[in-house]
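One chain follows as structure tokens, the form predicted alone.
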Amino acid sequence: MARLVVAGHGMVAARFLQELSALGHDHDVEVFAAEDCEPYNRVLLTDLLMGTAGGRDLRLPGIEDPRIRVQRGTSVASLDRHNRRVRTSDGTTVGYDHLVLATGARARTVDLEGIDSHQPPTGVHVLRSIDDAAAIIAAASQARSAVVLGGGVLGLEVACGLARRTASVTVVHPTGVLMDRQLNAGACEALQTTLAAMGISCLLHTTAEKVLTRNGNLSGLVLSDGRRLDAELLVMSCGTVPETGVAQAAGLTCAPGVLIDADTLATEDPLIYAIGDCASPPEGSSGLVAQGWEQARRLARLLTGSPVAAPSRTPAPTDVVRVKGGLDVVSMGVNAAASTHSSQRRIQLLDASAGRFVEVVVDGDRIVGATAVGAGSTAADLTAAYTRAIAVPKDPAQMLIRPSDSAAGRTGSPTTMPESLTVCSCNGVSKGDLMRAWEAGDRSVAEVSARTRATTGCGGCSDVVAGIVEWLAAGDPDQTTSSGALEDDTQRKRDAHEMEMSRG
């Protein structure tokens, strides 16, 4: 039986061993799992913060195969190539016959004055954990003011977080435009207008260079424009760094990320594969968890002899982001700022006093990039139409003033949705797919979602697949009332306010 071991056990590598378990794989598994709780979803880390979730809601499936076995609150520290073999953190020495590293990324910080790396002052926090969370919820239950450094999609999700708990909310942002890699200035003038009717404030084309204190506790910070801002929580939130700490020792090339071969996923070491965030393929990474997920469902079906197709070089369009928190904000394809094409027509509607903001790239008769603030019936159908890549009408415009006349159609009621409407794009799942899970006997969203992985990835879809679910129980003679279909998700909803951080 040959020898496997995962270093690494986040959300990539959760669903890579729940893959590998399903096939019926012939291995001798040891995980190394550097947190030592279950895993969770890192992707709802900011339903935490804004109350919408609780711990439970983060757990990812559990697994019970006895070939698989998970060493938690222990981690891959060093690799011998040459011996094949791993030294973990507790001293322990491991040989494989491959190994997997899943090591994630760790959030990016920046150096400021005033902050000593070793005993950073109390109040600078970043979120990248579980653990974080919770700190970051206490810290905001006391403090006054708190400030993120970084508006990308994580720290303004993590602003509507914090301004449910904390008096002051300021958001400072190196550039001119809020999530400057989707949005455009037009969609950032109306984004800053929901953001402060939220009461969170923005300072634009500036930065943070030293941070205050008093008594060893956070208290204010220095721009780089000059200006002080107090503050007794702050957040960094500035993107991220792929671990690979362990793969550049051992003298595997990184660039970022560890570099892996499209078709195996392997690096230039065949007996050594990388998945998730610590990888670069060479497509590059999306950072979004599709892809991580679509590569452990190839890896695993690699190592197990099973059918794979092989990767498409146009990516699939899956590249759709949404902002929690209460934004409506929607976000597809080519950002319409960056587009270059000739070929490429920009219709735009902005609306900033009123918080409203739309705008498509069209190229030829199809749409290759949109973006919707405040605009959510008009965000439905313009995903439809995207993933979809149904023609759009001869007069684009319409989708920007009649969304209801669109070439996507309605979007919003389960019965005008075609079964091909990707309702999932974390994992795929479509309208058919429900009801197909519906069919085999499935009567809630917790067995729908359970069969289907549906509302388990960044958790934007839950809304629609409740309602497609309570569209199949109002239509099912064999149920008296929807309402006992729903029963899960209603008690999950309640849980959901609890707050609780259970831990495994």
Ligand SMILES: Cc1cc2nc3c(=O)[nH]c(=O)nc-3n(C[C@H](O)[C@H](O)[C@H](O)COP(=O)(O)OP(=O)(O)OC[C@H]3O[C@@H](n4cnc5c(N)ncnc54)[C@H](O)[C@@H]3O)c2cc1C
Second form
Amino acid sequence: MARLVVAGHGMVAARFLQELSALGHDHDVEVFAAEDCEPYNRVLLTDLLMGTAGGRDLRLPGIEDPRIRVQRGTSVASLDRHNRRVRTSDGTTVGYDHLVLATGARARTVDLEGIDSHQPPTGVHVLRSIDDAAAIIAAASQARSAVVLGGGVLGLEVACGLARRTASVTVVHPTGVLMDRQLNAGACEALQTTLAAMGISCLLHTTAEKVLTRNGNLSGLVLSDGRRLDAELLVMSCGTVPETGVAQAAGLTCAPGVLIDADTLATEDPLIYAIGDCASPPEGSSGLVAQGWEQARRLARLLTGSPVAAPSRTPAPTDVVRVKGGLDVVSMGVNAAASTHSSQRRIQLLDASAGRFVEVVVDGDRIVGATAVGAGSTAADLTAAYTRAIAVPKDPAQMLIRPSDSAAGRTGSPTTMPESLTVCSCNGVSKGDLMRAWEAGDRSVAEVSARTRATTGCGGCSDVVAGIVEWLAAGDPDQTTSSGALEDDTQRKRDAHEMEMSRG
Amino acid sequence: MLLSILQVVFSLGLADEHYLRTRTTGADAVRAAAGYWWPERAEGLCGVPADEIRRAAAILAAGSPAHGGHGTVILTGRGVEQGIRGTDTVTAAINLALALGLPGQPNSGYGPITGQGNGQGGREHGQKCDQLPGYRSIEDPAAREHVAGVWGVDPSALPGPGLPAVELLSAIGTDQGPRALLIHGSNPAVSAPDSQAVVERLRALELLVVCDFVPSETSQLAHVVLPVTQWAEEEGTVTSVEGRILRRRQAVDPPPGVRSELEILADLAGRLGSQVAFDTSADAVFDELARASAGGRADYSGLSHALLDEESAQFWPVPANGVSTPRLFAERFATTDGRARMVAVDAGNPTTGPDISLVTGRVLQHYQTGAQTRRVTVLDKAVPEPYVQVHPTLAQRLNIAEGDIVDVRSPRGTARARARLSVNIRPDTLFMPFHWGGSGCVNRVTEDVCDPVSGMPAFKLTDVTVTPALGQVC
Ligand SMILES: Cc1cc2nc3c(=O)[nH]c(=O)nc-3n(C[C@H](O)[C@H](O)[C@H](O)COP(=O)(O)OP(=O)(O)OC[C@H]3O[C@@H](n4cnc5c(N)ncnc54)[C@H](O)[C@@H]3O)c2cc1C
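Rather than the form predicted alone that you just supplied, could I have the structure of the form predicted in complex with this ligand?
Zooming out: every chain and molecule, the one shown earlier first.
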């Protein structure tokens, strides 16, 4: 039996082991997990902070496979490629035939004046692990003012979570654009409208320089522009760094993650693979779990000799960034921050004061990127169009807002509506049928309904029928008032209902 | 989407944890599997906004008895069953109902809405290739013994499981398959997937006999057509999705020369040389099925036409002591330990496109293949012909205008119908109703692939191309 060693037991390793087990493998698998807990869903740490998830909701599916053993609280300390073995934090040595690196990433910290890295002041945090989240939640309950350093995706999610827990939350961001890997100035402007409504202040073009402490507790910050900010809680959200220490020490090239081949997922050493946040594939690491899960699925199939992809189906793109925590922001592919190719068209809608920005990037008849802030269900439509590679309309601007599905939007005004148009699809009643009902003497919605049965099915056409009756009344010289058409909706529905009942 | 609603139910503490602990097994695995589908992730795959998913979870939970609501019922239609992952989808819906603590509670539970009048009642009494009366498995030796005892035959005289419908239809008329087929009130020449291949198979039969009360595309292929009574011309019962059994009474006399299906079966038995005198009155046959169902899940043994005629509410199981069960699963589920088994399912790996998917379904005005409803003038006038529902965005890209005749193609075949533009459909999806035969028969296009567990054909989601038609609609 081939010996497979897995370093790390985070979101991607857990998925890899699950897939491996489900495919039926013939490996003897030894997993080393630095964290002393069951694998959990790191993505939902935001929800934990928001208070919309409890600790056990983060659990990932367990596996029962006698050939997979997990050593919790034990990390891989070093790697001896020559002799094909790893040494663990508890000093044991384990040989491998194949090694999978799934060590993830850690939060990047910045050196600030006033922080002794050996004894940081109470109140300074990062968010990467479940322990980090618990510590932030505990600190937030004591703090009146919180500062988030870095207004990227994670920073904004953290700010949203803290806004529910502390009186004041400020995001400090070095450039002029929040989420500058995804957004441009217009999108950022729209986003700031929403953040302001949530009570989150943003300081752009500045960064923290120095922390102020009182009795070993954080009390404030000095910014690069000289301003001082009260802060009893500081969360640094300044990006992540792939966890590559062991690989680097063993001579594997890291830039910034362990370099891997796109197809085989192998590092320079063909016996060693890397997947998830610790890996750098040729197309770059997105830092999103979808990419790691796709690698996990692929590697499990490669190691069990299973076909890698179903013919005719390509995996969905894995670079959709969807901000959680109640912010309506999504970006994908060639987003608002990316530069476009000469063949690409960029179509935008900006309505900053309403907090809305929508952009699609189109190449030929495909959507290759999109960004949506405060766009409601349009964002979901764009994501579906992008992940499913749906061809775009001839005029891509149509994708920026949802076609109105109100009755008026569907049928236009009664004047321009063709006579043959079916108004009530339950009963197959056309505009022409309603006109003939009017000619036959009907003068109210109730009367035309009684004759034609329009509105008596699902009732979805009530407004259109009322509109047509009103239009007929307005155009009828004998009709001085259109009161029949304007009777209140409830009465109209009640009448229609009674007619249904009396028809039996 | 169902997994994501479940994820929200668990993570917002909306689940009925007491119910999960005391009345189910397997909840932990289901909870963990749902954890993969937080709403923002599900949104990207299913196109339903994350907030809508959260809202759906809140609405379902608010109605649940555990949250003091007046009841929540989760129903699935045929659509979700008709995909290659149909069983998984329905399982996810059941998991959601269980997580909310619904089954067995007042005004609450889960139910599948069947496609036909008495689809429920028929299935309960063995109208499925692997079942015996009373929702019993034809492979269960104890069930075989009981049912054989009622009929006074040796258990080994009962056949084993037959072929599911799609497999049967592709086997008929082949060297290995049946050479003769007796069809009751079904129109597979229109309703089966890959219908043109099915027509070929029906033509290859040595003998095709169709019992129906209206002509159909299938009966036109038959060697013999036996006219039978329509529902208002015969006695019987009908069972609803809640397990309520209702009496169905004869309202009008059948035309002369028309036999009931019971008479046809009895006559056929006689012609085949059976010594057994088969009953032909509905109440006697009902009594026989009731005896056969005794002790089964859908136990009708305490029921009779006479009792049902009293019009008291009767819900199965009604064992011989005559006590009806108004609420199924109130105390226990039909498993050995009495607990509902929750089975974890996942949504599989997201892939991109097909470019255009075809969904089939119904319109309000027509029933099944339309053999009956196309004969009713008002219904026929309301929706006189098949159509292809297309999103305006897709229509514009394909140069299709409202009312244009279009061809919808798959490797199986082509269906031709008029385009109807609508924003109530996704821009990557077409909808076609399945109530017509001929060139507009949508099942010329559908594939005969099935869900591996249920054998249900994947009518939903066929990869298709669509082009403006050059010729005329036939
Ligand atoms: C708050 C938050 C929100 C996020 N939101 C999203 C989101 O909305 N969408 C999204 O796609 N992604 C999101 N992410 C990113 C996502 O969590 C990561 O992409 C994912 O966790 C990567 O999985 P992984 O297994 O590669 O790394 P990890 O999940 O980090 O797991 C690596 C594991 O390996 C362990 N380890 C490290 N070194 C060693 C060693 N030498 N030996 C043994 N074990 C070791 C680590 O302790 C860790 O447990 C979010 C991340 C955070 C922190």
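Just so we're on the same page, rigid core means the largest C-alpha set that superposes within 1.5 Å between forms. Residue numbers count along the first chain shown, from 1. Just so you know, these numbers come straight off a predicted model, no measurement behind them.
For C254, does the CA position differ by 2 Å or more between the two forms when the superposition is done on the rigid core?
It does not, since the C254 C-alpha is displaced less than 2 Å between the two forms after the core fit.
Any chance the CA of E232 moves 2 angstroms or more between the two forms, core superposed?
No, its C-alpha moves less than 2 Å.
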